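The form predicted alone is given below as one chain in structure tokens.
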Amino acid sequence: MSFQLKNVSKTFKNQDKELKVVKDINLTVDDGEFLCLLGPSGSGKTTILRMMAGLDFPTNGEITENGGPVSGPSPGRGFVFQQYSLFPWRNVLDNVAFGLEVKGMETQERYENARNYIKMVGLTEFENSYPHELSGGMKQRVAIARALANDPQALLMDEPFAALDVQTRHNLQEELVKIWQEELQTIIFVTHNVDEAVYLADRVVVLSRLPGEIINTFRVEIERVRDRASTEFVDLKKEITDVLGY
């Protein structure tokens, strides 16, 4: 799935006050691309992602997918939130199978489908566990598996690893790259972490502080699996960090 944003701006209104959070975004995301939206807190990253998902709408400009307008949520776009958003009364298998159940898929077929994605994220032994029995990293794996089970053409991810410890975050980043390479879906990934963006992305789009504007774009031409200690990796991190002014 490809996306195009043309002159996209977003202003929130609260009584007599207006707050412009996104300004004049022009961006094309190619089919199968792994793109990171990178910027400080308050740069409009999540707002852009939500508009691409059809969960919110531009005040000005337009967003299209595969040439057609984004007019609302779609099964073709999976969304992974920063918070896990799992159903506490459902075990792992039933959480992952939820979207397929809503679609009306027969029980045996949806469970077979769900188990494939549970296996993909390494949680086969925990399919009967409930969210309160899982670590934060495991919960996020479930959320990713649930999004993938619906077979979306694009996966939109809003800082999904931000609350995790460094080791768990690195492990999940590695797993996500493997899943992306296997599934060949478009991924748009929001982060404020430069290291994460350089490790994951084909391209990093850097946003300014409020109102968020694109201030630079970096193509990451480092062979995967990426070595965080390599000169290429460290140099690109520094270049992006300099632009951000962190």
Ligand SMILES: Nc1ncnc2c1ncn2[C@@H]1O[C@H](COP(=O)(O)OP(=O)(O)OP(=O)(O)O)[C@@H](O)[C@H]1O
Given for the second form:
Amino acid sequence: MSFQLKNVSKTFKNQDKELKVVKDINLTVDDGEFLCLLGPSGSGKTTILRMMAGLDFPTNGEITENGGPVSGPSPGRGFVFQQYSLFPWRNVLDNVAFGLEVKGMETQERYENARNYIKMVGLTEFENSYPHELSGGMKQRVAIARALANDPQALLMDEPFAALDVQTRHNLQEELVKIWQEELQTIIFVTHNVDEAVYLADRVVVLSRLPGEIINTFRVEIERVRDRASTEFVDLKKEITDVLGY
Ligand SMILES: Nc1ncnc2c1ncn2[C@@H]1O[C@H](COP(=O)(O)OP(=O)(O)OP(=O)(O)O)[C@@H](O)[C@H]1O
Ligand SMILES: [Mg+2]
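Cool, the form predicted alone is there; where's the form predicted together with this ligand?
So here's everything in the complex, that chain up top.
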């Protein structure tokens, strides 16, 4: 699935105050591309992703997917939120199978489907566990499996690994790249972490502080699986960090 953002701006109005959070975004995301949106906290990243998901709308400009307007949420676009967002009263299997249940898929078929994705994220032994019995990294893996189970053409991910320790984050990044290589969805991944963006993305789009506008884009041509210790990795990280002004 491809996306196009044309002159997209967003202003929030609260009581008598107006806050411009996104400014003149022009961006094309190609079908099958792994794109990272990188920017400091409060730079409008979540706002942009929500608009691409059809959960909110631009004040100005236009967002299209495969050439047609994004007019609301669609099962073709999977969303993984910044906070863990599992149903606490459902076990892992029923969390992952949720979207398929909503679609009306019969029990055996949806469990079979869900189990595939649970296996893909390495949680087969935990399919009967409830969210409170899982670690943060495991919960995020369930959220990813749940998004994938709906067979979306695009995955929109909002800092899904931000709350995790470095080791767990690195493991999940590696898994996500593998899944993407197998499934070939378009992925739009929001992060404020330069290392994460360089590890994951085909292209990194850097946003400014408020109001968020694109200040630079970097194509990452480093071969996967990427070696964080390689000169090219370290050099690109430094170049992007300088642009971010950290
Ligand atoms: N519904 C809303 N109403 C009013 N202001 C909002 C709303 N949603 C977001 N904002 C404001 O828009 C700005 C950008 O928020 P957003 O969540 O998009 O940033 P972000 O880049 O995702 O930040 P973070 O990295 O901390 O998640 C913030 O100043 C926030 O207060
Ligand atoms: Mg955010």
